[in-house]
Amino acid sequence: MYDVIVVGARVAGSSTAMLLARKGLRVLLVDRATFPSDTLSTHQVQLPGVVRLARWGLLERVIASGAPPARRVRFDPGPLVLEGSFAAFDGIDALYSPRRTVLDTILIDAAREAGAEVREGFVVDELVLEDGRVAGIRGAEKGGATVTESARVVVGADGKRSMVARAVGAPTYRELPVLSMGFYTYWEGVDLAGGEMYARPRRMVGAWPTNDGLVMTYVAWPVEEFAAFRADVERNFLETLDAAGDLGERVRAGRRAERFRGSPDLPNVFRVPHGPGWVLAGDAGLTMDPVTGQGIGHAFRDAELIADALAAGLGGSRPLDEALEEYRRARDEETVPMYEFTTEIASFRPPAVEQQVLLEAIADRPSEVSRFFGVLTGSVPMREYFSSRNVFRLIGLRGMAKVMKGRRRARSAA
């Protein structure tokens, strides 16, 4: 019997398995894919995620893969532009956007090195239940005989359409409808000094450097325009980039290196992440629109919280259910502000007058621009930054007068 079986070996699953194995637990990690393997992804490892990679001893491997650091950022919501750098967070001042063929392989190799047993190409058909608890899995390697494996806990790290979550009937909450659709591709020969983000009416654009000298560009449209976008993907993609400063011109001077990838399947939902014999990690337990690029960092955070909870609960130092409920509380407390911020952006509503005044107030203040970028990457607490006290400190009396005037205009227009 294993202490823990982890279903899904991408960023949430491999990280969880690695950390559990490092704590001395007997771990089985399975995935239907074989690695290296690609998957739809935002690519961004935000600053808190990079800090975790460094803590785990894996950041040097990411750097050695050729994934370049993005220290400079351009944020262009129109008509003003914010340019600057990230303030260092626990010694880290850059985010990375590695290809998933690279990052996932680094993590699964690290899980093996830590002592986890890894089975690639293994399809889980069902969970095993005993006395109302999940007690293992039943499945097979592709083309092989069906086997049953037992464990004290099964972790579902199998993505937003998690089989584990579905099998246990994990309740959902804070659920919102799909808001956006997103597509991305890679380019070679594109001049890019760091990360770039653009907000335009009913459009969002991101551009980030990745492995092999390539640039990844991402565009988001409202989900109700998916059919229109699909009618001519390349033309619509390029026209969206053309609206993002000179990014379209720079991209057209290069060459598209790969096909377009994308999806309208971008849910926004929290799931109860634990129950009798089961735990959910990463997108299996909480997924939100990728427009803010938080998924990989959240998966790493979940891995640490789950590993600590299971080590304590299975080791007997505290009740397992209590330890896992602490994981849920910590996950939700950290994520809710970013979830609300993300879904607001993904709704494509015009920015509130308060946001416009705030950005105007900090545009020529480099230290405040860096703090704002810290909010976007998750290294500066969002509630703290957007508190009334901090906003007033930034915009002052003159800014408050602009806000009040803007609100009166909005009420008159309504």
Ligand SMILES: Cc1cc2nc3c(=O)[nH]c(=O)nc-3n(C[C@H](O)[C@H](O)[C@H](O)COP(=O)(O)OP(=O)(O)OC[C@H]3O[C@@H](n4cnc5c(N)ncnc54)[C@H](O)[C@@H]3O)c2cc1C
Contents of the next structure:
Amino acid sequence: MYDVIVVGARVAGSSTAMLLARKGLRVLLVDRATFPSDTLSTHQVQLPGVVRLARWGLLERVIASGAPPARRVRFDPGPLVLEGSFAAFDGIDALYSPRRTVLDTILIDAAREAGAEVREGFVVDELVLEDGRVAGIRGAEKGGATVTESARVVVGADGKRSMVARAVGAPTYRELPVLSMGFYTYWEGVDLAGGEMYARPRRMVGAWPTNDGLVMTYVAWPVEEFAAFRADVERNFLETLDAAGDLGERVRAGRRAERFRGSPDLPNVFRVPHGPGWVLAGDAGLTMDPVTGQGIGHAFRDAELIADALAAGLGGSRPLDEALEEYRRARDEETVPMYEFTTEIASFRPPAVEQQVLLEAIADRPSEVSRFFGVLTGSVPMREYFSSRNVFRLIGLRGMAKVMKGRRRARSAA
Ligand SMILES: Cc1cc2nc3c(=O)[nH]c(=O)nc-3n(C[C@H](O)[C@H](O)[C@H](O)COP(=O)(O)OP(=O)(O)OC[C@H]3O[C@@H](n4cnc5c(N)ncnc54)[C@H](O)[C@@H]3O)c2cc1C
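Next up, the form predicted together with this ligand in place of the form predicted alone?
Full assembly next; the chain just shown is listed first.
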């Protein structure tokens, strides 16, 4: 009998298993994949995620893998361009983009080192239920016999199409339709000083440096244009980069190193993340459009919250349900503003006049640009930044007048 079985061994599952094992719990971690293993995901780890990697003693391994720091950022929503650096957050001033083959392997190794039992190539087919509670898993290693394993709690860290969530019927909320589709690939020989993000009408572009001297470029279109995009992926991808400053030119001066990957399966949904004998972590419990690159950091945050809740609940210092409800509350409170921001961006609506006025007001103020980048990376609380008081501080009376004028113009155009 294990204290906890974790299904899924990537950013949510391995981190949760590692933290639980470090707290002395008996943990089994399983995944159908064998590592190193890639997954359909780009890999910007935002500043709060990097802070957690450092806290867990794993940032050195990420750096040693050759994943370069991105300290400089260009944000170009057109016609304005903001350039600057991140303000340090808990001593971290760079974002890293390790390949998932690298990051997920570092994490599963760390879980094993912490004392978790790890089974790779193990597929969970169903949950075991006893007296209305989840009490374990049934599954098999590829080609092996079916086995049953018991635990006091099963954590579903099995991704956005979570089998665990489906099996327990976890209720959903704040669900929105799929908004964007995303494609990405990797290039050699591309000149890139840091991270770059571009917003164009009905298009978003990102470019970040990653392992092996490669540059990852990401292109997002509205999901309703997926068929048109797929009709000629290479041409559509490159034409989108061509609209992003001189990025297309720089990419064409290099060489594409890998195939195009992408998906229109980018759901936006919260799930109730706990119930009798079960917990959901990472995308299994909350998934959002990847256009703002928050999923990995959110998975790390969930891992810490869940590990604390389970250690307290299973250790008897707090009722388990109460501790897990605290996880849900903290998760939702922190995520809702970013979820709203992300789904707004992924809906490709033209920018509001307020946004244009705000960006104009800060463009030549380096410390304010750093703060704005802090909002994008999740180190500056969004609610605080976009509060009327702070916006007024930034745009002043002249900015307010521009906003009013813009609103009047929009109303009369409508
Ligand atoms: C195109 C794209 C780009 C993205 N870019 C970024 C980005 O730049 N930055 C960022 O932070 N996030 C990004 N994301 C989001 C990020 O990929 C996810 O938030 C993150 O991978 C979620 O991690 P997870 O551990 O919860 O789940 P996953 O990474 O989905 O891992 C789930 C694991 O569970 C295993 N599993 C599932 N079912 C079973 C089963 N029945 N038995 C055994 N094992 C099972 C799977 O094999 C898998 O290994 C992107 C996503 C997409 C689609």
